[in-house]
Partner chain sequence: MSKVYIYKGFERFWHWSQALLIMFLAITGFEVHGTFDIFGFEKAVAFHRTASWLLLGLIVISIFWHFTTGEWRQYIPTTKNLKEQLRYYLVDMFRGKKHPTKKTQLRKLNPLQRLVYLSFKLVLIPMTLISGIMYMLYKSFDENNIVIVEDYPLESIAFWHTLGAILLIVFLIVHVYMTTTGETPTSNIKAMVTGYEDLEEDTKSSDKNENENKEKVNPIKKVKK
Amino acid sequence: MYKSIIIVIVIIIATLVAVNISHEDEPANLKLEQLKQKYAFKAVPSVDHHKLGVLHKKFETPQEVTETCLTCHTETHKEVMASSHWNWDRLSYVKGKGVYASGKKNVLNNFCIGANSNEKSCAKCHIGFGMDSNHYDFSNARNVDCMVCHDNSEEYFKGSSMAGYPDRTVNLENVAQSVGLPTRNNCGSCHFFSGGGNNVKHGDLEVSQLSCDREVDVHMATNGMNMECVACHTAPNHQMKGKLYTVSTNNINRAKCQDCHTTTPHFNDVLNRHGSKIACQTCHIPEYAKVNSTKMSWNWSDAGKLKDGEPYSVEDSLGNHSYLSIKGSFDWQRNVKPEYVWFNGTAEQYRLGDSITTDVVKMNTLHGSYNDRNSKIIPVKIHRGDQIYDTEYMRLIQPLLYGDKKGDSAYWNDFNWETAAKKGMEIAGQPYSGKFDFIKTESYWPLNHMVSPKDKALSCVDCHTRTGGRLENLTGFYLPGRDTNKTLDTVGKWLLIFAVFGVVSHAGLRIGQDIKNNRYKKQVIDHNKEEQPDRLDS
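Form predicted on its own: give me this chain's structure on its own.
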């Protein structure tokens, strides 16, 4: 009994010693350590706006705040007014279509459809004041909203359906004295809530990232790098680096992982070579919507149901609206595995007035293919749904959704698609036949946030597996471990046979040579011994 216990203890000790001897600590990644040092130090403001006497007064309107800002920042409004954040469009080039201006002014999306004719509600996410129609004066510097991006008091917020004006409860004097560099709160006030609620649109941008851990986002984690959005999305002269793919077409001024991490971030060169065809996000964002659900589908065709003549809502088990009379039915998901597509950085959007040529309308198309040398595999959220369209002119319809009162043709008041479609297209200056139906739609959202710690990144077998791999639905190219190819498989099989044959042959030759050498050694004649000749004869 004691002997067995001692043997077991000896084996355990021997195993531990062997593991300790064979274990080698991973060498420090100096590139990563340099980046951590670079972003560990936060910028210290060089100006305390609380000390500026010009800001110590009662502001009657938000425009007065802007005018006061411009007394010091005399030319800054020109930079802001040259940005897409202000203009809601930018010049784009699409092969076959030429150069044109596109943005929220004229691009339709797969959520609230479009801003045109609904500005008073949608302008809650415009960096200006008083946008209540599509005749907004984009040349009026007084309407530039400095506070929405620079308020550090966390007190400022836009009013609901107030054409971009702040809520009436906001203390403008306190906000004006508390401005500084943009924080996550500033960016998140629009980008977290785009589409009508938290995490509705993006799936990888939501309120949890205001205070999350490394499991959710290694860059924004409060117990990690705690980086602000503007650390990556730098904005020299108020021109923001990194653009939303649903409203930008050209592959210029994108924010990329390689900007900080270089093209050789791994010690393993095999992993680095993957970077020629695999985006960093593909492996390092294995899932999104890690904390709160994101909206995966939106069916406008279900909207308009009433109970006792009144609109109503239905919530799922997590408290998300699964049905709203004003918007239709939705599907929400959490901890979602991305889908994957080829993408070369260029895109195309469905603009108001474009013709429908397919059974499923792509609201934005991401260009790319395996044969395109600029293309890489990226993870995306694909949002699916349906929208109202003109069955005669074959165009998506921009309906009037928001209105101030019943009877003004707005769908959210009257629940009448006919009048909402007619009024919306009239305001947008588009023809309408009076005949409508609903058609399937899709939009593509590349995932760039919610980067996981490296030990939670995808491993080889997540893709290089025969069935059920992450890239199972991405076809048109040969993926080792997943695909079969008769020629390659035949060549591989024979190479394996030749390799085995070579090893066996080599081993046989070595063994034969050793036997031969041993026999020769036995035949060495020792002339000092008389009996040696007899041995040889035997």
Contents of the next structure:
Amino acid sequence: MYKSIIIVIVIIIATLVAVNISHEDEPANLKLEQLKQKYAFKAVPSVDHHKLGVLHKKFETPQEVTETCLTCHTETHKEVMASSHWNWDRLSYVKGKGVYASGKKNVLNNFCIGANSNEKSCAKCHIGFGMDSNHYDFSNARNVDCMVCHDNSEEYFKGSSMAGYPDRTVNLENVAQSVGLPTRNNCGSCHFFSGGGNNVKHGDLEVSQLSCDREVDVHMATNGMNMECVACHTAPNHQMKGKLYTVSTNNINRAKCQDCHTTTPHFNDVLNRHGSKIACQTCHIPEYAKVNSTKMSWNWSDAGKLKDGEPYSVEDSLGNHSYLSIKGSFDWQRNVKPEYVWFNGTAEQYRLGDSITTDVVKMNTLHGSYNDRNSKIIPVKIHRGDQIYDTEYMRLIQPLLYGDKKGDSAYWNDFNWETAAKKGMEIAGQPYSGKFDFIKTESYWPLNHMVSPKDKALSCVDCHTRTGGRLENLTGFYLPGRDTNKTLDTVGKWLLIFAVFGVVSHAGLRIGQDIKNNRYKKQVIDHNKEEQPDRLDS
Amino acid sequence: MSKVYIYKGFERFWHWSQALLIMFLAITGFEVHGTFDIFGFEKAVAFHRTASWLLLGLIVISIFWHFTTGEWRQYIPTTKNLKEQLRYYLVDMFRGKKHPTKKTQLRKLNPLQRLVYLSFKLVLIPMTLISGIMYMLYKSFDENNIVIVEDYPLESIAFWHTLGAILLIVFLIVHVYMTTTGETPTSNIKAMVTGYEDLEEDTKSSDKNENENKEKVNPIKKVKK
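Right, the form predicted on its own is done, so what does the form predicted in complex with the partner chain look like?
To see the whole picture, the full complex is given below, headed by that same chain.
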């Protein structure tokens, strides 16, 4: 009775364990199904702007369109003009630096360096009209560009170096009647092309996402959820949710995976627990720039070489510029594995006028460490390069790059760093010693897009491995499978060897003694003695 | 010599399932440690966790068993004959001498075993278990939940857990070898499988300790022949 109960219990436990271990197919993820249903629903707009009489007229200037918009949306300009898309800066608090406004207005980068003095060209991506200098009037509502974000006709685009004005070929009347919620086309017209070309800056935002499959981006895939940018980047009162830490600083109003997927998205509890120290993106964005290459490095120090007095360009095997006389040399890469850093949601940027204190200037610093409870490991693209700095005043230089014609000191026309640096710093209102050189720089681009399907996500051994793991360079904490206590391992190894040696030699001695004492022989003889009579009988 | 029912059913079940679990935990554990690659890291972790819950359950039940049956008294340490026992293993057994301590139903363990098994139960297993539980619950929280184990560095949790594992394997090696030092090389293992062992008749005992035990330990199943 007693025995059979134990046997039954053991069998039950063994079966449960076996079923649990061998069970492969996952039950349906209801959370995910609900999300899919929610985002499959596409709202029908309550107003068809084609039917509004006020928009049926010939618009001479884009400002007239804005004025017409404001006749119905009477207060919307106030919302837009409070946004960072308009102001190109945000109020920030940075520990040790205090409260200040920072953004595209005063932050430098290691691509085209900075907007200051180059507004006419850079303002192609400002949601306003007529920004041709750093004395722009940010309080003039007439200059708000509603169409760049809300045009659904795919006809609207801003002209090159036209200070944010639309191209002259755009039919404003048609555009004004076709407005609606922003689509990927609207956002992408700037965010896909930041840095002067497709996928130059981000690495995870590019034209392929207008029409891609799930392998590239599970959210935006046309054969998947086909989500628009604004599905996640909601914008109540025109304040966009989500931000990029090359220009923003504070841990507020971020667009997070957890907002939809919750903090327990996996069935596996061990995976959910990883979320306390590892961002979703770390495992779910195993690589970026999956379709078109992204720029990984930019050396301004190589710029200015001329052939027969004329600027030239060199292309790499994929058709990307690897050299441009006006910009220097570049390195492009595709299907790039991210690098990984600790990040707690706060950052700071190199602002025009900051002193250089390190050998490599970090254009933006992502704060965070293992010991910081709010920090998680995130994947980043690190863009490395070099650029011009003032060797005497130890600060980066904002050169004048874009100019209308030769001779106005712009580097892209004259190829003269001396005059471009002098003129650029003069316009920016910064001191310049006249002495310059080039210094190495890095910028950190957190990766949030191009989420892969779950079967492409990183697996355990991508990090939990002795050598060659994704987190190999992220030290200062104990990662099971990667880290060991070397002393303990050595001591343990010798303990085991000693134990085996001890056991074997003890056994050897015993056997040796037994043989010496003829113990085995005696037993055999005894045995035979007992059996001998039987044998004789037979 | 007489056949004595020395290891009861639960005791044998507990002994062998614990042995299997510890060996399985060692294999999966050292795979997680990065020592070798058998199941793959993900499976090794899952197996290690499942096996650890089973072991925890087994230990809880076995503690209950030890106390309700009074078997815990088998582990009360004694220095009596300790030296002789050590001397036996190191010198005397090579000279063909007999065990200095007699094995009986009420005194299964010799003084050296008592000491080793007691420290196994009170030091080695708790050390590995507690560090293992801390390892398992480490950072088990998200933004909305409570931190269970956070401030204790994982590095030292892993250190104690690994140390425990290494000592357990050392114990295992020596323990398995020591089972061959019985009447015949396999008699001890046979006893742990069947429950019965040929023991010398328990004639006049001069051991006071034993008499004390006799009074306290519940009468055990009648000896079968």
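What you see is a predicted model; the values in this text were computed from it and never measured. Residue numbers count along the first chain shown, from 1. Heads up, when I say rigid core I mean the largest set of C-alphas that superpose within 1.5 Å between the two forms.
Exceeds or equals 2 Å, Cα of G512 between these two forms, core fit: Yes: G512 shifts by at least 2 Å between these two forms.
Rigid core superposition, T475 Cα moves 2 angstroms or more between these two forms: Shift of 2 Å or more: no.
Value in Å for the CA shift of L488 between these two forms, taken after the core is superposed: Comparing between these two forms after core fitting, L488 shifts 6.7 Å at its C-alpha.
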